[in-house]
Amino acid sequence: MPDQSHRVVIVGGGAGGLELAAKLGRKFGPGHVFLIDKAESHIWKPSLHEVAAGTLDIHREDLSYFMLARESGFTFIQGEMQGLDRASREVSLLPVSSPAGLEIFPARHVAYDTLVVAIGSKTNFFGTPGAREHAITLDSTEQAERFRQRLLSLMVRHAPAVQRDGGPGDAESPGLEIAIVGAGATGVELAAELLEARAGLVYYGLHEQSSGYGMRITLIEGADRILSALPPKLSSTAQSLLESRGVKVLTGVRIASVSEDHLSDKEGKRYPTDLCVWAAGIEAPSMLSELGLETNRANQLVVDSRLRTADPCIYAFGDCAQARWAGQDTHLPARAQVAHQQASFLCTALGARIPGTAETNQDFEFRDYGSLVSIGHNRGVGSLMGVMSGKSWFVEGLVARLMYMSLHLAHHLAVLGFGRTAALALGRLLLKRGAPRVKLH
């Protein structure tokens, strides 16, 4: 007999978790599908580098989870997962408080029949001294906004005197030194977006249009090339584009410590910096290693070919899970398209659990459609996999950038459906005409 009360609880409202909740919610309704996230609103994480640079206004981009729940038919519960009682099948949540310290929601317990963990990842400092204290990460909208505010403050502080008080100016005024540690997709895209932000700041007169003054960006990578997880041709093209626009790219440099005003590498060389961003690696939240389930060194939950943990009632996917790549001698990478495909797979698997029908024996198979990296608003590079031919095509320029933008629309399409996605895209296009090039407040 079908189970009319089966509760699927999804912890984590990132790209994969939200897509899964929306798909299941539209099919089964809010009595069966529950989404838990500590934030009030959702933003597509790959766009956080644009929020940090100020080229994307978070207040126009984020989507309320309560609104999404109403539209897509699931129940949203705001809170942060603190622990898990597997015997009683309950997730414990920390209390939710306002920035002023006022308690909004108390600590609670949420019962589940099937639990899906999709809480994503956070920055891995690899034990580097001073990195946690002095470097900024881009794990959340709050951190991206913190970077943007510091960037604006430092731009004003480092601007020539003629711009600040109408004086004669100072030809020797130092520029702003920004160091980005880690040249994966996040580091590379942030460097490119900061160039767009610099152009916007010049346009609005924040500092003089002088080639001798400005924002100096240094991109530091420990591997022998940037974007080391992607094809070499893509890496070399991206590096050439960045260097042609003034970004200093250093490869084979391993940072040993981070201080308030400089970085030091393993060889003892120092790199001055006013603002440091750490984008050198990721790990899952340490809380996962305390659940009594198998985890790896990066705190990721180890899952089988159907994305199940050792507990048959608990699934995990996305950045917080370690899953084997079928046919490859490695694990699946932490990429948005992996989480997207896993969400679609689980929608089918859990779609059988909720009504109590027989589950299929199908394993998850990832299909790599290639990678795209944004190198500015009119530039991009990418490698696309031919599904039928098995060949790889290299794309760059505006075509690659437009394809990169389409990934964001595809995420909205999975969450909101075609009609709302089309209306949202048109509305943002019209709003952009009246918005500044870069957020200045």
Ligand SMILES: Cc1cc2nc3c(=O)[nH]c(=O)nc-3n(C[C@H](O)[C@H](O)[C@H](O)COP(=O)(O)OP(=O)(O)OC[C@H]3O[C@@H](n4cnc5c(N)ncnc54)[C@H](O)[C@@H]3O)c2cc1C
The other form holds:
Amino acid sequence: MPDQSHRVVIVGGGAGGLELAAKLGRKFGPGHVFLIDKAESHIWKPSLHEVAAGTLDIHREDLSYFMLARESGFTFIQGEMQGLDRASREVSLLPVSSPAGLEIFPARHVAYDTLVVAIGSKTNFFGTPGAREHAITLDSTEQAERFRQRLLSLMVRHAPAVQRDGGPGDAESPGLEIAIVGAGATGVELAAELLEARAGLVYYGLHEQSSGYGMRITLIEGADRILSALPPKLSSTAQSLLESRGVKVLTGVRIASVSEDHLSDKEGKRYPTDLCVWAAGIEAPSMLSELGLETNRANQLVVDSRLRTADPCIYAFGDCAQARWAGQDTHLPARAQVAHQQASFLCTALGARIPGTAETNQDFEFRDYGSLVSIGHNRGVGSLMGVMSGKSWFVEGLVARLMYMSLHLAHHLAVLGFGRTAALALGRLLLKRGAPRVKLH
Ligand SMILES: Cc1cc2nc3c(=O)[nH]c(=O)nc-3n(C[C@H](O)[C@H](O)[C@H](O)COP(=O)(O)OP(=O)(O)OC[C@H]3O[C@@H](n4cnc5c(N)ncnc54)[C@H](O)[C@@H]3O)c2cc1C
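Same protein, different condition: the form predicted alone was shown, now please give the form predicted together with the ligand.
Expanding to the full complex; the earlier chain stays at the top.
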């Protein structure tokens, strides 16, 4: 019988942390497994560009942690971790207040025997002047919603008079300029999703083609190609797809400052913009560098081949951890696929820490199944690694898009199990058929 007193506390219920909590919860129950998250509901982070574009309704997509805790057998504690007392093995949480400022939970301390830090990453502005003040990021559902609301308000403001007032069309309307800084997966997927949203605007009286109204999207990348971490063929295919659909792609352009109505590059060239999204890099929350554990320049906790920090009671994984990529001369990338595999590994490794279960001394090994990027609802591009041959295969079109969706499905399967995932998928499909394509209200 497991020791009833051993508490595994996981901080961060994202792509990795929630999967781990659900898997461990099903095995050991709520007396052993505790999940802490600052939010009260979960959304799979790679869906945030769809929330931002309005093509995914957050109120239908998010999953309540309290409901998940009951279903999967872990205890959920809402609160934002602000620090750690390693001597007394306690996580300290900030108070939780309602949007109206009413305190719901006071500041608290949560005791642990084993702690797992999985608090993800946030946007790295690299100290670019004006970026924090004027650019929008896609780190959370709140930010994605903020982007969607600003987009809506600007579209109405920029719409020609015929749509706005029922008056004559304004052929002089300059249109809406959207700049996306950073053409990694987030930037590229957001650009593609905005194209999808643009196509649905006709139903809202804000159609871009009438009376000269337009939404212009510029994707700006500092490297010499977009998706520079992925194979070159993937970059060129994604760029051609985006350009053929009207996105302006600029490579080798480094943005030096951001203002309310324009961006400037290192050469002093100005790029007018009404709405700027910063997707140029990530870093872990700075709080991690104050825990007395080793961190890198991006505040990620440095972990060994078993995802342990130098403190034997503290593990870290996902975007907030720096782990070596076994057999490669680099670290594991910040990707949902990595967090997903690490969660499965830790489920076995941490089970061994609860007395009464078998010991394990295996190292984590990442198996790269390739990379997929969504370029809209019926398109994708990607490279898949042959499991047996180790060779990479190029995929595109609907097949790539369906494979991309299977990543999200794998997350739901890990969290909800087969029956509930099937029921949820069917329910969402039926709801989608009756709902508008783009959420603007
Ligand atoms: C728009 C977008 C598209 C992406 N597309 C892809 C893709 O196509 N493929 C891919 O592999 N990856 C993609 N990624 C990256 C992927 O989302 C991350 O690699 C993955 O989510 C990392 O998982 P995680 O569990 O480490 O962190 P997250 O999923 O970010 O979860 C972190 C959790 O910690 C919580 N938290 C944060 N701070 C605290 C705190 N102090 N206290 C308590 N809780 C806290 C957060 O609320 C959150 O629930 C994309 C990311 C974005 C933003």
